[in-house]
Amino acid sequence: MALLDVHDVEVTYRTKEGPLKAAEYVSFQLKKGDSLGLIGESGCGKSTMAKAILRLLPDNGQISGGEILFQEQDLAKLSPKEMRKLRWKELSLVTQSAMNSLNPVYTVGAQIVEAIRTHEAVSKRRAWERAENLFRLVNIEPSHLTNHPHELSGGMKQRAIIAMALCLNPSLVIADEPTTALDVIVQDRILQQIVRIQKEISSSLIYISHDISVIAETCDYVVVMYGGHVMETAPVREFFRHPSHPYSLGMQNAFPNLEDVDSELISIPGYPPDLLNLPPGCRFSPRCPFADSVCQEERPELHFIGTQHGTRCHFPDRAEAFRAQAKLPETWTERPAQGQRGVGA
């Protein structure tokens, strides 16, 4: 039974310019223990769906549809109240912004004590003792508890929210770009800590990312988002050998390959769809080579190729073929005028 099951998720913000559906018919399955990397350009929907499971949505923001069952409860159904004792506890999330998600007139010690207490009855010298316990998990020394967030380097504070995030053992961790403000160096060790620690502590891992070298390196299975609708999802491995949607292809042709350092690196030209407003068939179909009047007038549908691996494509059948011409420049080039831009340019 999976941890968690998104079933045709909806997602809509109240705009000056009408209802804009940030996320439609997301679906995907979590287990426990696996880790899931949620992928895609910016405006996707990723960060969305993390706030729609967590119910910190903006206030113009409501979950309009479908599903959210987390150890078989509806979290889109569950009170202010009923999600605060699930936060942090069974739910927690580390961030992009350190900076911004820690109080900057606290010692960061002092946050993460308030955390634990706030959910469990234990004194402040136990807490303080699994504080440091956490910070040695992370790799910091635990005498920088007693420093307040401007007083530690990007990395640690970054440290120190997945140490907070993890300070009550919590069924499943959202991890939202959270090495995107850090250098390379520091952004690979931080990735190697939380894959390390989410293994020891049995937890489940959604991690979000528009970097798919990052989730080859973090996840077991991937999901793709564009324009608001899941286009792919398949386990890693399957994903990165047999890549069956356009978008998918596409994706993976703009990242420079270790073992080919002489391809060429292919963009997909256009634009990001206007959620406001939406082209009537496959989000992907302005930008898509492959795309035939089908595309552009019916929506498809998520189509499994096997068991775990689906694809929103009209042709799943023709996904080898796909493979074969996208690694081709000119297929990206050559388009049709009306492809040539994005819905929202």
Ligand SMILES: Nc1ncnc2c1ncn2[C@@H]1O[C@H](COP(=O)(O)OP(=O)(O)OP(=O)(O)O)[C@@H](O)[C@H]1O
Contents of the next structure:
Amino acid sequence: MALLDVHDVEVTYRTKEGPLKAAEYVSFQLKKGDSLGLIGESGCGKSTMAKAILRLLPDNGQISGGEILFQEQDLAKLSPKEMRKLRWKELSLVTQSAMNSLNPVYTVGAQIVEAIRTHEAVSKRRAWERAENLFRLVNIEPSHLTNHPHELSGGMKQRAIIAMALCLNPSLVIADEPTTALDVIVQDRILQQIVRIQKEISSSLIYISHDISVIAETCDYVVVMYGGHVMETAPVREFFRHPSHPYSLGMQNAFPNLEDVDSELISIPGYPPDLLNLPPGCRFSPRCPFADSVCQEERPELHFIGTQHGTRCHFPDRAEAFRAQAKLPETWTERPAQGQRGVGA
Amino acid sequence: MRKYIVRRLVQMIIGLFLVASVTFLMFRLLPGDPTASLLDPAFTVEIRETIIERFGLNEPLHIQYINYLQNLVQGDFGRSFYYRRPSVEVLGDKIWNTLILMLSSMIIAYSIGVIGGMILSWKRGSKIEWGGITLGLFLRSAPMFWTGMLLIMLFAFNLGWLPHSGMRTPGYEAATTFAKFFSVDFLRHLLLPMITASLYFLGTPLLIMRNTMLETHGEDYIELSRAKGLSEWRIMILHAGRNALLPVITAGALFLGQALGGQVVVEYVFGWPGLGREIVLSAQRHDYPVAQTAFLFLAFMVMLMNLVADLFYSYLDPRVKLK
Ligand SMILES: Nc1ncnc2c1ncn2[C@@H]1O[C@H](COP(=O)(O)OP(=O)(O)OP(=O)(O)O)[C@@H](O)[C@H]1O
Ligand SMILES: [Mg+2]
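Alright, leaving the form predicted on its own aside, put up the form predicted together with this ligand.
Below: every chain and molecule of the assembly, starting with the one above.
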């Protein structure tokens, strides 16, 4: 039984222009101790999914369908009080803007102690000692616990948040682009720490990023999102050896390849779809070099081509041929005949 | 920190000097003859002249001004024309009377305003919020003498529950200083003016707290607090509220000036023997020394409270370092 089983989840935001479905038919599983990388371009619904799992969507957002089974209970159906008990104790979150997430008027230590004592009946003293150990774990001098957030550097604040996210040994940590605001060297160190500690305390990890190489280094599984849909899901090696969805192929082209350093970087022309005005068929069809008329009309199902490898494409059997063609720059520069929609001029 | 306070005190002295100068001029520009209250028409010309000389009123204005400042520096605030006693002595008890009324109504208004503002913002979009905002705007724009009169009419005349003016029932003698300010009789007198002043002061902290609190809703630390599984009450008070309080304190310090005017009105309406009422009375009597001294005291109180507000602010916001 998976620790987390997200099944056909749909999230809708109420907007002035009408309902906006930021996620639809999103399904993936995660086992205890495993890590899953959620990737996709900006605006494809990654943060939305993270917030949906924690039930932290803003007031205008709601989970409008599907199930989020966590430890065999459906999070979407829990009462606010039951959900509150699970938060941080079992499910913790490191956000994109974690650096600004510390309350400016309290010391960092007080904020970690608050998290511990909200969920566990321990003395302040004991909680503080635990906070000190956590700081050591993320390589911050424990004396910094008495500092206010503005007295710490960005990297330290980020690590403090990571320490806080681990303070209750949660079963699942969701890290939503936890390092984007930091410089590259610090990013890398923090990434390594997250993975090391996650393995140590054997919690599961969902790592959200738009950087495919980061996912390659850190995760056991990959879930690719595009325009609110899961386009491909696979174990990480399988994903890099046999990517099957044209969008995954395009994305792998756009990042430097570690094994094949000489390969040219090719970006996918066009822009992600407008979620208020979606193409009726496959959401990637307007940008897909292999799209057919069926792609524009019918929404593809997630076809499983291996036990754990699924692709939301009408042509899972042509993956082999797609892979070969996708390597050629002209595949991406020559516009497909039916691909005018959504393609940038 | 110590340096900061010293600097603020120096600024306060300069401020008080300016207040002294402006009030000195202001009262002298008022139409009317101050000697009228000083002199009995039955006095002979010689007596008149000696009295006028004794009070220095025969000198040209700039000499009077210099004398006034010189005396001030020596701690001599001048003699009242009307009471024929040093003005400090006249105002002595009245300072306490003013302080009690002013502080109690401020504390009540700020406590209710801050908590009310928090609740309004947490209930945003509801009828409660709408009603609260309307009430806040109404209270802020309702003139104090008007609310005061209404309350007097209702509670003093119609219902007869509370006295309509004064500070103590005539003939009442307090046994101890403590009883002076904590007897039932005193509190009954305090109630109506205190409510009137609190209602007037309430609007500002209520509306500001609601606004700044609304801004905290989108803050990342609020989202983190939710993710941490904290209760809504804890988030509202200890996280959002604690941060939203900062601008309210700044606004409160600025608001003190306005509160001064309110104090004069409420004391006058309720016959409360404080500095504010004395200012009105002494201005009517052309009793410059008392009016000027009362003004100086009030200005001093406001400046002091401002300083306290700033110190409190730096205590609440660790990012602020006083230099
Ligand atoms: N509160 C909201 N109200 C309306 N629309 C929203 C809201 N939050 C997000 N969206 C929309 O939902 C879509 C998905 O947003 P989301 O933040 O989940 O993207 P993301 O994949 O995390 O992107 P990024 O990589 O930029 O963080 C976007 O099109 C966004 O405009
Ligand atoms: Mg995001």
